[in-house]
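First comes one chain, alone, set out as structure tokens in the form predicted on its own.
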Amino acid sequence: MNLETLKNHSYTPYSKKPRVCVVQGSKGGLYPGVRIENVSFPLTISAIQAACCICLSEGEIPNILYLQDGDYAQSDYWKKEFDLTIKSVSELTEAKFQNYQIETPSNEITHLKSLLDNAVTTHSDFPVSALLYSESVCFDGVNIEVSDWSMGLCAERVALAKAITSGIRSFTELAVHTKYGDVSSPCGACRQVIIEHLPLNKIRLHHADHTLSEHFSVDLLPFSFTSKSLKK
């Protein structure tokens, strides 16, 4: 997958301004990220936010940030957060990027539980894991927290960032698990993001007490924000 292909994977129906970047982690892994817009504009995931959070979810610390020309949202924050070295993506010749796709787990809850140790929950100590399914492949995610809470991503959005960056746009189901708490349930922000990409899909919630509940995404967020007046 080359950089131009990655750029085309951006989900930018509102601004029409695709963005792609690549983060090199502390163990040498190369983690691409693309811009993922939302009908609720503040919930847009920047390319840098996607790449850094994915890198962290895979157990690496961001070290180098590769950017194309142009302005990048949040670049100053992430550069300072991890003391990133900034380089041009033109230096990434014949680069082999991390593959975010995984095989569909034979045991969903077992896989979700195994992911919890990868969560970065410095502030909350509340690990969450997620599995996002397409027709043929699957993407996993854990919640990531950084110094500015608004810059982190929930497990559901990390999984989605992996999928969109990989060029997958059609999804079938989503599963979520939390280690603690009364129920496992996507937050309000995630529900707004979920409704954009899985508007009528089944969401499985594996609760900390070992019970399971299933819901349709539209039922998790009735009267979700939409507007035909927005450009799309």
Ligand code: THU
Second form
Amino acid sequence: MNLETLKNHSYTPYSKKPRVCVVQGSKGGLYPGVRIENVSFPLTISAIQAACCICLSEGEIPNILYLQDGDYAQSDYWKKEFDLTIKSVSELTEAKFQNYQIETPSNEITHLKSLLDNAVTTHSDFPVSALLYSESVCFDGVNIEVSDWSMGLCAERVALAKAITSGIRSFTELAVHTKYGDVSSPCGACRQVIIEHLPLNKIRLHHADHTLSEHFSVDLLPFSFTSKSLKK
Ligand code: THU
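Given the form predicted on its own above, I would also like to look at the protein as it appears in the form predicted in complex with ligand THU.
Now the complete complex, all chains and molecules, led by this one.
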């Protein structure tokens, strides 16, 4: 997949300013990330945040950051956090990017449990895993914590960042698991993000006590913030 195609995967209905970057990890993997805006603007995932958190969720440390011309949100923070070398994406013409799609797991909870080991929970020691389904493919995610707590991403949003970067926009279901929570339940910020991409879908919560509950996204966030006037 080329960079322009990837850039077009950005979800930027509010600014109409797509952004893409690529992070090279410590083992050489190339992790693209796109900007994913939210109707509540502060919940927007920057392209660099998406790429760095995905890279970390795959067990690599961000090393090189490939950028296009122009301004990138949060670039100073991420450059400093991982002492990133900055290069131009023009160096990546023949590059092979990581494939984020996985096959739909045969056993959801077994996969969710095995994923917990990939979570980066330096501050909380509270691993969370998520599986996001589309009609044909699936994406997984774990929570990522960095020095600034507000720059990390929840497991649900790492899975979403992988999917949107891969060009998938339509989803069927989401499943979430936490090891230590009394209940597994998406945080308020994730609910606002979930409702934007899975407005009428089923959310399956696998709780720590081995019980499962199913909810519709709209029931998890009734009367959610929305406004058509924000879309350009
Ligand atoms: N966390 C998630 O991954 N998903 C949620 O919906 C709730 C919170 C993570 C974020 C952070 O790494 C840790 O749990 C504690 O807040």
